[in-house]
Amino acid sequence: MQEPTRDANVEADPGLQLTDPTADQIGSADLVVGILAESDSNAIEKVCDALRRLPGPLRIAVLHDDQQQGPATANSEATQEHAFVFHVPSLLAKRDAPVTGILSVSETYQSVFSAAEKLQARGCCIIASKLEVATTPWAWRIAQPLFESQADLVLPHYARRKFEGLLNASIIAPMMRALYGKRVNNPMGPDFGVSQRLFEKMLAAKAGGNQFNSMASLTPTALCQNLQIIEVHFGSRIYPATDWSNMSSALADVLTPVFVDMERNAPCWQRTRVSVPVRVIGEPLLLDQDSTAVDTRPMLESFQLGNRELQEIWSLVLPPATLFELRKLSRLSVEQFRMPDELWVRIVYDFALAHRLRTISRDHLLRSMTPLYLGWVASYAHDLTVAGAMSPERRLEGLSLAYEAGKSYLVSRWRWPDRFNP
């Protein structure tokens, strides 16, 4: 194995292009760890220390955006007892602005995959979120199944409170489960372990263009290619606070790649009938559920306003029966308001179909879904806060089953959008 140079902070092109001399100078690595979460030098050093204590002769390249971090200072080469860790910040895509939108996140993921390919790594892992309680070495926990269980994709299974990760819980996870037939809890990570086979596929697919999103498309690609997926139990991640004034942008940002993938993978998911669980490693961490009351009134007001003013847009997307149900719902009081799962599922599927058919501008379409989403969140919050409420897990399992039951509706509308219009 080629020895890396100690001063491996070689400048690469600012974009995603990596020059050959850089890769030659750095040599190769067994594992590439991309740290995308906002971390200071100490936090990165802690991750590296944890990685250095890993058993076996492993060479681990760490990519991060902290310019002050110098090259590795501890053990200089891999031994039978300890891994060798070295920093390669230059291989991470550099941006002038902070990485925020899903597009720039996707490009950063892509740069980690490119670096892993250049370094001929057997796998890479991406750490993009912060845990409430950092468990060491959690970077290795997500990478371990790549080496020991020959997994192609390692997904996190975060411990979550009932009102956290709502967009994932209400749309992304249950829809992926219904579409692709695997019960994955966090298909969009954002922390991932990716095998060489998968990141090479991702790089090839990205080169083909076609609106490929390196973060959002990871799980659908692995699912459609029948690659091995393993989930690892983690603690609770720190979720970003809600920016209510920007809710519709967030919704459009997240759902766009999901619906684009849905269109691309239509031949794959139309074959799937039932869902099966994926292998899970580790023990679930139980959290104290938040008892803070949720004020659902503003969300309901938004739903009612949307129902009043966006009818002309919704009527282009939703069938008359759904519109009728929504009108009935909008007349209910705050205490009585409940959005049935079946209705919500049909709405999501109809919006996915309208996205595919480009019924109206895609941006308008997804933004006009915001009041409906807030209506679902209000209904979910009511369900979990009333006396004798069911557990969040049971509530979300019911929603997932509704997504699975509604799949025949989606398939029919997808195949015959003009003819099948209930």
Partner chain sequence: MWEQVKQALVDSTARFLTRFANLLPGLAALLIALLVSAVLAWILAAIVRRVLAGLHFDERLGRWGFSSLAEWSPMKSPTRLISRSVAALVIISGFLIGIAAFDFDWTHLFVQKTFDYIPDVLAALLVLFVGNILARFLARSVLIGAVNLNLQYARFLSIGVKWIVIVLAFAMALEHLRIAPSIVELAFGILFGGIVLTLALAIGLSSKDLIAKSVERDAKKASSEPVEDPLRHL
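What would you give as the form predicted on its own, now that the form predicted in complex with the partner chain is on the page?
FYI, this one's just the chain on its own, none of its partners or other molecules.
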């Protein structure tokens, strides 16, 4: 992390005024809160006011990006019950470009962990969702289990509409549930609460040269270390609009660290047989499901084009039985098209194996998965529009069960990739 600059102001108790703060001047903090979302001083003040609801007194350092609109000021009166809140933008590593992409975001998470370690914090929180939609209680909801329940990792459970966060819902969350045996809904956050024990493990692993992604590896690390995980109902958040015509980069960007962790943690997840729920705090928020439908015709055209032009690549990844099923699906009409969950699960597992074996360039491999993913999305959309269709939650629960049922297939192919080829 870069050396802190001396251009920020710090406010805490009216009787304690510091200027040009550095970590050495602050000394220590009980909690470090990194605000990665775009925000102004008013939004940060609201976060600070929410944090004062934590049982105290606690010393809290609030970090925000140097590129945002200057240091915030806390205007709440301090009492013995209030936390002392310091605003320290200089402890986050400066960047010449906006934070985009999972790799860049991961580096920023690492900056928060490093600041928390330097300040000897008992925990840290990362708020990456836009603050205008992150309701005021979010900040203390993330932090509260760290101090009151001794949680090591606090994960969000967002309320979402049927076509929001589908890359997580169709691959990441159900696969991690099947692999590691815990039913976590948003293993990659992006909002997290992290204990000192866990962020120190992340920093040590990174320092040891491991290919850790601080965003993607948090949950697998906590699961394999058998640390305490708690989910918190956070209500809704704004998801970025999905460009269904340009999913290749997203798949490669997001799935690369997930599959890398899968390879590294194979001794851990191969011992897991069943899944169990994690403790959940709060009440779920029920959203009105939007009536907007996605246009599945271009998705299926992409799927059919992939079947014609990617057979050479897919034949290096997928067994003959799967390729046969895909060719049959490519001949169906839009109205008839359905991709069975069992088929989709085997496809995901086979791509994870090919990523491990470096069958072809990893980036090329994951980009070639795009037509298959769009085929699953089209099938999911059709399932939700038929008469008497089940809710998105029940539909995705069925998918999660298919991932668990298909784990024996994954384990067999993982252990004997040359011998087990159905």
